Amino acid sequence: MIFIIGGSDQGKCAFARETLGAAEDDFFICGEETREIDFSRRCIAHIERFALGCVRRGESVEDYWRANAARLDGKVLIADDISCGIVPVDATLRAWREANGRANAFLAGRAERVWRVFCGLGQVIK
């Protein structure tokens, strides 16, 4: 599994297309309403939105990834980094930030390679 993380609108999906040869139809785009990830797709983008939906529903996003760890082989997971900046005042958004951080740590630890993308440029951090 490859994990790509970076700020919002930094070109992470374009980076996956250019560097990893991903095609447009390789992508499953998560939303807050996503309850199940389509693991038939090669690339799973906006996993931070999936995490927000889990938090709002009272579900553990980290437990979801652990339960589906075997399905991550060969996948490219793409996330906006929501860990920087001001800590949200809203309790739900704070819980989202914390749950997402734990899930990202699990995914990064499991990944064969982790890329951080900034301004469309990728840097290998693992």
Second form
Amino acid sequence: MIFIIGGSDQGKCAFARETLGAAEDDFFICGEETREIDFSRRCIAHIERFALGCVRRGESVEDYWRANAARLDGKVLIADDISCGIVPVDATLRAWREANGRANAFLAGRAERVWRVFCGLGQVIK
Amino acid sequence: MATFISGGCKNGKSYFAQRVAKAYGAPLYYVATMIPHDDEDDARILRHRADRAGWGFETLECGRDVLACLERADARGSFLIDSATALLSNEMFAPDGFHAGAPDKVAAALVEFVRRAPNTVVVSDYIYSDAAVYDEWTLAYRRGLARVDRALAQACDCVCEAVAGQIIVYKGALP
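Any chance you could show the form predicted together with the partner chain after that form predicted on its own?
And the full complex, kicking off with our chain again.
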């Protein structure tokens, strides 16, 4: 599994297409409303939105990834880094920031390779 | 060979950019992009002016239409544009209203700027990693600045990020 992280709108999906050879229909784009990830797709993007949906529903996103760990082999997971701002005043967003961080650490820990994308340019950080 | 520098607030971007411009050589131009709106802005401008004092920069005031300042300068000189962030904000949230096309306009103008004046260093701000849910205007602005940043990262020979005064190079070599 390859994990790609970076700030919003940095070109992470474009990077997956250009550098990892992903095709347009390889992508499953998560939303807050996503309840089940489509693991038939190679690339799973915006997993931070999936995490926010889990938090809003009172579910553990980390538990979801742990339960589906065997299905992550060969996948490309793509996440917006939401960890660097002010601690949100809103309790849900605060919980999201923490749950997302724990989930990312689990996923990056399992990944063979972790990329950080900055302004469209990738840097290997694992 | 143009340089693009981004990073968080108070991480040393402007100081680094001043050193890059100095390394490019004279004449040195500082493209001042902020259009002051209040006392806080005036104070910030005075602080930046004091930081630059003695470096030998000629200041070109240019809050919008950044290419226009090349008509008042020697394009073979060194230019410090501080910042893409302010230019986009000035163009996008102009006195006559919201301009959705501002990111494309600013990106194209800055790419053309570094083509005409290759000894240019452009400063931007890394505003992409917080856990906030924004209104559509803020999202459009953030997405727009990312578009400008990525266009510049492609057009510039050297791309770096300032973190706590340290410089991480993503592309090319430091001038």
